[in-house]
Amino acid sequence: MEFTGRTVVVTGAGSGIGRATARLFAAAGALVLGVGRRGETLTETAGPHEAISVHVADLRDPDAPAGVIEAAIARWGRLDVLVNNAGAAQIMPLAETTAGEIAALFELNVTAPSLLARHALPHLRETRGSIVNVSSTYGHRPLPGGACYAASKAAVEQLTRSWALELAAEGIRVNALAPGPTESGALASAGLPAAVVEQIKRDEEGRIPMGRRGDPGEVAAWILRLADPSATWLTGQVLTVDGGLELV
């Protein structure tokens, strides 16, 4: 896959899926933009790649998507592609379950990366750029307990599939990833005590039949894959990246 003389934004690149995919993406030649909350995370995952640079915003804040967009322009006069990968899980039983949770959850999840992606829209034009959305395993199957992120998730995998068909003849090419559990942050980011998160840990390994997690360079590896300016004629699909665990 090549990517040089290609602009990328990639956003929760501070940690996991989002950090490998932005030095994947620098790897193979492009100019990267990581996007994220704390300046220090994104400093380490810029590291030595020159080709990185960071940009510190909280994208539940409505002016943030613009400015993200702004910055990548500023720097490079061109945007290529669109990686929608920042968001939160939660688990929230049905019990206790209130507004602000769900408000917050998918301010996050659904309107940034709408947001993102109307910003990008002027730039991806001229390029003929594309977006990837990064969804979940979750984003088509049940998750007792975590309804509302998977319903968030779900949101994602049809908003991917009606702006592709929206964009389809502009030249502009939008498809997911839904990758199964990832080792990232994730669990701990979400307030849950490091007992309970090793439980989880556990349990999702002894479903998913290739008996592991899924390592965050794998993931991000199929992230490229769907941005390839190569898979000219692939749009509107959601991929399922998780050892199986859709199949059971």
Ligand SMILES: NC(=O)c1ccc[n+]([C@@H]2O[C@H](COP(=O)([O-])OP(=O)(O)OC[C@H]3O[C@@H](n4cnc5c(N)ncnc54)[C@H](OP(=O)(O)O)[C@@H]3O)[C@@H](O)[C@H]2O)c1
The other form holds:
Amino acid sequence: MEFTGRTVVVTGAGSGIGRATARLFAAAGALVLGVGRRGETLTETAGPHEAISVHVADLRDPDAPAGVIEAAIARWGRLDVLVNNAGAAQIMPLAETTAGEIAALFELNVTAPSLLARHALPHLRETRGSIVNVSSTYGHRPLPGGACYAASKAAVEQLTRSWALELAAEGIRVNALAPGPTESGALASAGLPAAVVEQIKRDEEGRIPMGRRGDPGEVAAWILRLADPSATWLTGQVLTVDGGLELV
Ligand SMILES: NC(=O)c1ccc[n+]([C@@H]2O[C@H](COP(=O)([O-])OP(=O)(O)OC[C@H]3O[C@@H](n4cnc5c(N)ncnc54)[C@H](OP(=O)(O)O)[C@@H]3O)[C@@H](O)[C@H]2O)c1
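Same protein, different condition: the form predicted on its own was shown, now please give the form predicted together with the named molecule.
What follows is the whole complex; the chain from before opens it.
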């Protein structure tokens, strides 16, 4: 894959899948703007890569998406790829579900990617660029105790298909990657105690046919493939990368 001269926005670039994605794009020749709330983790992602710039923003702020795209254009002058990766998982049993928690989850997982895509659009039109949204296997599988997370990722998959159709005539491709359980800060960020996180990881390992959780790099590689400019006729697809979990 060759991204020399292309520019990429990766949200949630300070950890996990987003960090691996930002670094792989940079290694493939792209100029990257990594976005997240914590400047120090973004700076760690960039490391010595001059090709990775960082932008600190809380994507739940409705003005943040416009600011992200403005920053990318100010830094790199064009935009070829938007990777909507930032997201949060949340355990929320129905009996404990509140309006505030649903709104906060959807602000990050659904509203922010939508507004980022909206503000990226004029620039993607100029480059005939592409969008890669990060869903989850739970975007198309039920998740008891996490229905609102699953619903937010199902929304991401429908945004993907709908935007793909809306933008196809303009040559802008839109695809999604649906990872299975992958090593990252996601479970800890969901506010679960360490012992519960370990138990969930053991349960997941037991259910995944390939016998282990994924590595962020194994997921990021497919984000690059979906964004690859040579994948000229691929749009509206949701690719699951999960060690076979979806088959059982
Ligand atoms: N790991 C898995 O098993 C798995 C499985 C399926 C899908 N996914 C999806 O993969 C994506 C990446 O998750 P991950 O596993 O790599 O988890 P992660 O390590 O927790 O990464 C999430 C990233 O999003 C950023 N973020 C969170 N809230 C934000 C906000 N309000 N504004 C800006 N940035 C924010 C975080 O940075 P800051 O905290 O610095 O803002 C963090 O870098 C998510 O969409 C997740 O739903 C993960």
